[in-house]
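We begin with a single chain expressed as structure tokens, specifically the form predicted on its own.
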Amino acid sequence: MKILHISAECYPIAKVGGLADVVGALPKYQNSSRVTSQVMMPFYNNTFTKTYDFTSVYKGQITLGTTNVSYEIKVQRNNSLGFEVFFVSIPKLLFTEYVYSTNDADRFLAFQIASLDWLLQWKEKPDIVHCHDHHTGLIPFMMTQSYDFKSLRAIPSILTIHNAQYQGWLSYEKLAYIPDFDKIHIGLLDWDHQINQLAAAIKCAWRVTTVSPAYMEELTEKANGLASLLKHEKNKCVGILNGIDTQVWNPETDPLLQKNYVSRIVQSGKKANKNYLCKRFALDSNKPLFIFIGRLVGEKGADLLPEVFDQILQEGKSTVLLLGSGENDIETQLISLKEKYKNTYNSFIGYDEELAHIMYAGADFLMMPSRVEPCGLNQMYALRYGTIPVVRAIGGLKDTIVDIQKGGFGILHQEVLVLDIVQAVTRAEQLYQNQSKFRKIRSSIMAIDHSWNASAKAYINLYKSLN
């Protein structure tokens, strides 16, 4: 069986959230299970393509409206990254430094046409197309629609939704973008008056996945306008929680760490990243330590931080460290908090991915506070490396976070309100109390598996009732 994945995102190569490690992960896994899995990805002018070297193995050209526009499929030399990946290559629209930015309508468009285009030439076709989020959401309406692709009709298209709240929207004027096909037909492209890639994906699509149980149920009664739609589509519609590379994230042999480590010496190691991260960040080690990693955006519940923090470390029990980037409000608020609480808070602004696998190393909880998290991955980091979650209930974090007044391993909190995480902190700081139980709790959730093997499966037996 032979699959292609294709995506604005795949880690190592192009990340901006969790998009880029499931894509990154989800192939190399596939192939390990005797399936032939590939990428189609844009080629960006990123740290990435600028290190390796590339060949190219076809060049064509496709019209964008009344423009001809001409692109270049490359493949990296000699990779190693378990999978094979195709680069659509469009100079003028997708070699930027950048993933997403303001004139993505045309940048997706030109990468989505031109793979469907490349794909005619191929031999032997993949026997399923697999389409990541609204980046990729026309390929299913094209395949099944456009005169252009009709000898691609036959192959099934799964669509992944990662984020319901990114649907990929169109004004009516990019419609002669798209390869010509029956008006009669224009409903499905057509969503609230408008374009809207990713409910054409739930249309076309033979099947439709989340990446979690709980987020299929959530998206039928709340999917920023698109409920009804996928509440009317259900019966092709399953949620299947991602996994977690294991192999990058793996505390024994990861080299970003200032100490490896496994269970049994889980308390030596998770102190030697402890105390390398207060030293360089100015912060108490004698106290437990709360990281946020991520996107400080309102999803993320991040614009209640700076309140959440400034009650938690006027109690003087806790220490803080932040790591992210968002909205420029949200992070000034943080920034202007180190000041007022020198030894108990810090923040880098930004991203840093050897920084991010020290905090989870040496953090004793990982705080995610949010409103949406439709899987989530660094809950699952977090426990791979001993640090105990202090999540909402919702989505993914619901599906893999059990409280342990319910005799579970994390603490969850119902609400994003100011009260309810702070409560939670306070019953994570209470847990760092009784060091008994909390230790045997932090090395009892690094043998939690949440490794790619039982996802991928779960894809290739979507894979195969389809075939």
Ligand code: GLC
Contents of the next structure:
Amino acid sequence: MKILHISAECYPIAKVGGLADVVGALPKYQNSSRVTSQVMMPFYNNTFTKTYDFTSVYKGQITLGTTNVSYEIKVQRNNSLGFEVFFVSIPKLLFTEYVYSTNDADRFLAFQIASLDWLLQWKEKPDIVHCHDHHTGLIPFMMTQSYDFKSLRAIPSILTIHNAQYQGWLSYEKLAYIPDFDKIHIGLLDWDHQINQLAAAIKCAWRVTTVSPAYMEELTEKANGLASLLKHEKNKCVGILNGIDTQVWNPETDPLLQKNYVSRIVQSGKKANKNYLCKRFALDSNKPLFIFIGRLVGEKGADLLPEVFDQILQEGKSTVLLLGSGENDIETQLISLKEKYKNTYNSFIGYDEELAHIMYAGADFLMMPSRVEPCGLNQMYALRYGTIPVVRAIGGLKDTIVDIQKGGFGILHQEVLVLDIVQAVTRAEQLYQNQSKFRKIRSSIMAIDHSWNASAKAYINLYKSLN
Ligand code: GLC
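Beyond the form predicted on its own, can we have the form predicted in complex with this ligand?
Shown next: the complete complex, the earlier chain at its head.
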């Protein structure tokens, strides 16, 4: 069976968030189970495309409204990834330094149309087209409705929703860009008088998946306006929990760590990494270290962090280190805390994959006070590195973390309120005081299996049911 994943992000080629981690790992695991899994994505102007050599395998042309747009399909010359990637190159639109930029409507429309145009010509057509998030949301629509793509109609399409907050809204001015179809079906594109690419995909894909079972349930209640649609389409929807790439995320071999470790030597392994972090960020290494890694946006509860940190740090029992970037106002507040708590708080505003690895290894606790968390990968990275998660009971966090009060290994809080988060941190501090329990949990969580094996199989069973 041949699967083609179509996505805007894929680690290590281009990463903004968890979407990249999933699209960079899932094909690898699928390939090892008698399936050929490939990826199709835009050719950006980034380190990856600058570093490697590429061969052109096809040149074509599409129209975007009245404009002719040339595109090229490229592949990496000596594939280094463990799965094949087809890049759609449209220099004027897609060759940008960042994945997302200002005219994303045109950029991703062109990407989607060129992808399908190439599929028409491609001799080894996939048996399944697997789309990820709204940037590829028009693909299931065009495959089933556009006259140009009639010959692709029998290929099943799947949509995976990594995050339903973002839906790829387009004004009706862009209708002219979408390859012609019977206008009687225009309703398939529409949600609330706009073209909504995510809604169109939910309506037209053969199956819809979300990245955890709990998130699937939650989306039928609250989905940034799409809950009633998801409720309506519930029979073709299923939640499949993401996995993590246990080759990339392995404390025993991770080349980015100061010291590698297995669960038997978790204390000394984590200590060496913690010492490095504390030295680099001028933190007191005798206190429990709490970290936050992620986008500084309301969805992740980051707007409450300045106040939460202030309260925790006033107590003086712990240290905090944050890595992330996002809304200016949150960034400013987080930076200004540095002055107030010199030896107990620090933050790195930006994104740094290497630092993230060392933080998972060196921290005692990871905080994720998310308002919405479709799956969340950070809590799984944390577990693998022996770092205890302190998380809000929502979405994938609810599916992966069991509270210590229930005989589990993490700390859950129900609401995203300063008080709830601070109380959860206090419970974590108490756990830290009980060193024998703390150490036991720490080494046991490293053995929890969140590799892709189980989820990759669940997807393959889903594909099989459509063929
Ligand atoms: C998005 C979600 C996150 C999920 C990731 C991968 O980034 O916000 O919860 O883990 O996609 O599916």
